[in-house]
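What follows is one chain in structure tokens, specifically the form predicted on its own.
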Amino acid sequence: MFTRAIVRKPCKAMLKGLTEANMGLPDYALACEQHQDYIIALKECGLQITELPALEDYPDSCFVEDVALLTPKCAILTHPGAASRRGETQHIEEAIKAFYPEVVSIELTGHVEAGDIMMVGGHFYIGLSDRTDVKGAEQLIEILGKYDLSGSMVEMSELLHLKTGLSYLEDNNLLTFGEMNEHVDFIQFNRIKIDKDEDYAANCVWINGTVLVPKGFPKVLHAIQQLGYKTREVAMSEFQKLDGGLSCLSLRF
């Protein structure tokens, strides 16, 4: 169960955040409209939310997720691969301290974003990456056996992080795309494979029992509630345009 969560309002400079998507600058008041909502979402799935402002300097703050890995037991402070988004770390690590009174970090020598790590129960598995690299990893599950946790690499060539393919919903069922459907390291699980039209929709977030799905995805939607779990559609037109998914934008722990 989670309990709390992190998110940072987006800054009028996403509109020069890094993105492959080719689909246009988003339209930031419209952004910020399905932020709220987000918080909305995540509120409605029993979380108390930390809501920390806007960075200028760093268009792609609003992804919190990937600067920091929030587990049961400890906080990991990464180091991203993009160069744009390493000073991100500093500014949000008194708000991780909070919580966690001891805050651990990857050490310059490797790269992680944590876009690239899922959870499944005590194990991290760890996607390579242009932005995660296998030092990084290596740290990472150095740091995890520290704290009884443990952690695997996943090979993979299509995918910017590995949740942009996979998202674990919790009892044994994980939703795949691509590369991750057939995927050696996965195959124990109850694999939901999704379209190619709906490939955005491969990152969900399961909180609580609710899964959080983006909207304007009915194939995806239909198979997650044929499933039984309750959902929860969430507009996110404007950081699509930004690579950016619905577990980016909160650090939920």
The other form holds:
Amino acid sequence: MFTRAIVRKPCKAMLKGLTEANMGLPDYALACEQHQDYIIALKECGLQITELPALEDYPDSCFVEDVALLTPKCAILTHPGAASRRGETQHIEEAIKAFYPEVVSIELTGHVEAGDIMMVGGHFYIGLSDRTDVKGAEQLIEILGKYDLSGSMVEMSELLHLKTGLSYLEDNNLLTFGEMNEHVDFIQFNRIKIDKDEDYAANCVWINGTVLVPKGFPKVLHAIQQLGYKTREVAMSEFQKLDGGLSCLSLRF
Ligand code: CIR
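Return the structure block for the form predicted together with citrulline (CIR); the form predicted on its own was the one displayed.
Okay, now the whole complex, with that chain kicking things off.
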């Protein structure tokens, strides 16, 4: 169960955010509208929201998921692989301290972005991407161990972040896309494999029995509903233009 979420309002500078999507520039006003609806969806799932102000110095700062890992036992600040995102961690730290007595950090020379981390119970899968490296993952696994949690590294080569191609929906159900479909680390799960034309919807979010699904991906929506979950669609077009998915927009804990 999750009870809270931290989000950060998108900044106008989001137009300069990192992207490989090639889908054009985001519309700032529409992004703010979509962000507000995202917050409403989180509230519908029973979460209390901490909404942080926009940070104009950091174009990608609305994607708060990447800069911290919040678990039931500990809070860890990451050290993002993307240089333009590194300063975001110091800004999230204050908000996290309100909820966790101790906050530990991934230190140089390791890199981690938490979009590469998928939680399955007390185990954390850590994707080795362009943003998260072995040194960062090793630090993270050591920290998790101190709190009686575990982690393992996942080899990957095609996706931006691990959760760009994977979403754990609890109850052993896992949405997978592309290189994750037959990945040796995940064959024990009930895999719901996503077609190329709906690949963006591989990033969904399970919150207290409801699954948030990006709007406009009917096959994925149907497959999730067939599993018995309640679903809530959220329009995400402006964040998709910046390679950001539903999970990226919040820290849930
Ligand atoms: C970035 O490239 O860092 C942002 N434009 C998108 C971050 C998406 N975050 C995520 O997948 N967890």
